[in-house]
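Take a look at this single chain, the form predicted alone, given in structure tokens.
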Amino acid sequence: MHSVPMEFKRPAAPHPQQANWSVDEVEALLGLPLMELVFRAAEIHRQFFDPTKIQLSTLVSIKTGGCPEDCGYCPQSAHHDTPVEDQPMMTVAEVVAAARQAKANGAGRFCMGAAWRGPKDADLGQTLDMVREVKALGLETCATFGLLRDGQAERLKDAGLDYYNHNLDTAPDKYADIIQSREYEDRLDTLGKVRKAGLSVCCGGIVGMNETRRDRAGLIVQLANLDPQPESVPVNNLVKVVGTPLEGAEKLDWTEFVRTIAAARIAMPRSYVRLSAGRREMDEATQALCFLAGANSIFYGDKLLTTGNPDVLADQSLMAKLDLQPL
């Protein structure tokens, strides 16, 4: 059994630019009795957001498979023998058609992902028209293309990109257990380039990778102490794919996932906290508790890059039951 530090008194709304959370503080927060933790997170959520509103994003893989990175969770890695096959980049017309459908279904943001370590300039050039065309539809635009080199974030910004997604994945001390082909500092360097270009940041991580509660606290601390904090924080629950090193990872108890959502909300009160990968494996009650604990964004659509997601009708039904409205 974990201890229940009811005496934890961290201020409800830390400074928006520099929170200075410690791992000990967040670990203590995660150790609160679950209902107390959810209550505190719900209170803070209502200080900064309308709890009846939810932000809907759709994520499409514009270039699937063949990634040279060795991320232990990823079925798109060329290092792993998985069912995912290398596919050519989608055309601009295909991406625009997907974006139109996402908008028709109610999504407000359209995210484009590519299985690259980082884009070559020629690759990036092909995506700029996609960004421009999607932006012209009246959607917010987001991209996740891996590590960026100097000047690339500025090109994306000029094309109309609003958000760049680059997740930290896990705590610094856990990182080498998951990924060996890049360093933690590489991720922070790309986030710095994104901020310098004036783009908004979408940055979160993955839980359920055999990490400890303290590791989860370490991830939240890294995110919360970014200056400024990320505008969007996707929290992924590992989807175990055959052929990846983490296919046999121990299943994370649903209460630990809810605790992670609540702690993220308290530590990052002004950020959108998104239920991301793994949501299809959650029942409606667990998702509802996550929304109560401060989640206010979901990925919306039947697929997230290569893994399944609840279909649109199922999400619309759940939102109706919970009286949630799209932003």
Given for the second form:
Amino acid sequence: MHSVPMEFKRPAAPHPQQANWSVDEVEALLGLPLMELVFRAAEIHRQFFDPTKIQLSTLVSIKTGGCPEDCGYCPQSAHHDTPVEDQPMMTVAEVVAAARQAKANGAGRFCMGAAWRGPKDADLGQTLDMVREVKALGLETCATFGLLRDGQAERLKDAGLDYYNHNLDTAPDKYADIIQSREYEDRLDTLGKVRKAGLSVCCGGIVGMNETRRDRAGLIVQLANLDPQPESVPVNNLVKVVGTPLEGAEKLDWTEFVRTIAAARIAMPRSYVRLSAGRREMDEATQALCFLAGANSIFYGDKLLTTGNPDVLADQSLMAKLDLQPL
Ligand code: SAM
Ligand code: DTB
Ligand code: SF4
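Pass me the form predicted together with ligand SAM as well; I've looked at the form predicted alone already.
Below: every chain and molecule of the assembly, starting with the one above.
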């Protein structure tokens, strides 16, 4: 039995941008009876969004592997011996071709990822043409290049970047178990730079890394208390890759994943909550429950960065079955 009473209600809902959620509050949400939690999340979803619409983002890895960081989940870290083969930066023409294909498949946003701690200024220069040309195709643009230095976010913004993705990845208390090569504060600093440059923020995390429910609450609190809240919140279920320190992590029960989505929706009512990595390992009914619980975005395309994603035809079939229309 759950110890949190059904009548749990958050006192006097403030403006969502001044949420000031506590870890206790979000942990209590996560512990509500599942059907009650999903119902509340679905109600909030309908207040702020059309629940028949879904946002589709396609990923491409513009520079793969050989990353100096030691993130325990990541197959691209040079610290881990994984099946990922290092690849140099893609050309602008290759990136544009991938973006055209994404658009033809129905994606609305194209997200370029690089296995860097952060971009050197010369690296960044090479990506600006990619951003410009992808934007010119009529797609929204997103980049995830790691930690940014002063001025870099502005250069990306000037080139036509709409979103910058930089995840907090886990709760502050759990962070040191997962990553040693950079601090939580470094990540918050980059998010501040992204905001200051006028870019939209895409910021989320990963669950299924042997964390506790309280850790998941701690991550949601960090995200929800960003002011303003992120426009886009990717919730990744760890993709376990051979050779990474987390390859043997305990599988998160699907109900805990649904709970995480629902609590993120309630804590961040105006944000797009993305059902992100890990969908290939999830059945259609679980995904449907995530959409009911307020997820309204997915990564769409046969690949994430280096690992698989449901193929486009399977996702088109799922969207048709669920009567979800791409944005
Ligand atoms: N290198 C940049 C950085 O870390 O900021 C950008 C690319 S990095 C691959 C982007 C995000 O991918 C990470 O923050 C993490 O949330 C996610 N990610 C990486 N490996 C993952 C895995 N095995 N399962 C789920 N998400 C993963
Ligand atoms: C995010 O939150 N998840 C994406 C994107 N942002 C960059 C990446 C998922 C990566 C999964 C492992 C891989 O394919 O390498
Ligand atoms: Fe590098 Fe990003 Fe992977 Fe960390 S998550 S190892 S920074 S590519």
